[in-house]
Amino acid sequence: MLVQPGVHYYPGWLSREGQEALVTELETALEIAPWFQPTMPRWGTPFSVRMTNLGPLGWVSDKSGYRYQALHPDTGNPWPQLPESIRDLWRDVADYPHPPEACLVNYYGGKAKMGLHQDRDEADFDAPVVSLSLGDDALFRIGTLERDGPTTSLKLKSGDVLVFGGPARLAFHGIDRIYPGYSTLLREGGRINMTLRRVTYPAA
């Protein structure tokens, strides 16, 4: 479903069986790259979400700023590999010839949210952002290239996929709220969001 130019919504893309298999893979990955608590640049204010990453590069945020790096900020170890099912998702919906380099994994508790922001720490804006929801429902909002521009809201459910690229690649977007108890997928409740990104320009 086309939400707005550049924004495609695929409800129920991943089956319950596929979701459960992916959660099992994530639990294994978390033994290597446990959740860490990102903080805002300069001020050090903690985010309301916890994070980890999969793939060659991972997105982190601390007092030094936003950036991608190859090592977990707490353990110093490389990030776990991307699951094949996530690679398949990118191939199916991204419409981009090169593989993703980072999968940011955010965990939202019942009161967590994410303010409107742009994904602009990547070098290659030709590649879209591909997002997969797991667990509780969430109210997602996406707008324009202006922070105060008009926005569209979607209630994302477990297994839903959202892709934004082209004219919406730098659109402001965020999570306004989580709906606790809407899913039994995660033992601890809450929501996991997996966001696939291409970071660098492909080699010529």
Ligand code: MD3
Given for the second form:
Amino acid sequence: MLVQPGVHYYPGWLSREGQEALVTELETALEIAPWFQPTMPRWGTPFSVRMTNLGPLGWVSDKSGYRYQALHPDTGNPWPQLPESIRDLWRDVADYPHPPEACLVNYYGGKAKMGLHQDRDEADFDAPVVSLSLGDDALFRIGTLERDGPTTSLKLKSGDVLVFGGPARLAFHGIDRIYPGYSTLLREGGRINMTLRRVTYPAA
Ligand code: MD3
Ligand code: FE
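Alt. form predicted in complex with this ligand, vs. the form predicted on its own above:
Then the entire complex follows, led off by the chain already shown.
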């Protein structure tokens, strides 16, 4: 369903069985690429969200800035491969002819949130960003290309998929809160969000 121009919402896209299989794959990936604690550029204030990545490139943030890089900031290892189910998800919903290069995995404990921001560290804004929610519910907010523009809120549930393309690709968005304790998917509770991204501009 279309939420606003460029924002497609697929509630319950991934079945419970599909979610469980993906969590199992994530647990294996976390042995190679454990959660790291991103910090704000300049000040070094920690995010309330923990992160890791899958795929050839991963998004990181530390005192020197935001960027994509091929190696985990703490272990120096390459990021684990993208699971097949994640590549299938991109093929099914992205409507874009090149594969994703990065899957940023965010972990929200009960009190974590993410302030309104734009995703603009990628060279290719023609490709959409695809998001998959796992675990506890979250209150998501999306606005316009201006920080002070009107916003729409959606309560995201485990298995929901959102696709942000075209006019929504550079829209401000964030997570206002998590609703802890409602999902039994993650042993430790909380919420995982996976975002699939194209980073580099494909060669013609
Ligand atoms: C709209 N993550 O990782 S997913 C992020 O739930 C991020 O963890 C949130 O914002 C989360 O950057 C929100 C929805 C989302 C992701 C990327 C977008 C919405 C977007 C990029 C452009 C526009
Ligand atoms: Fe974002």
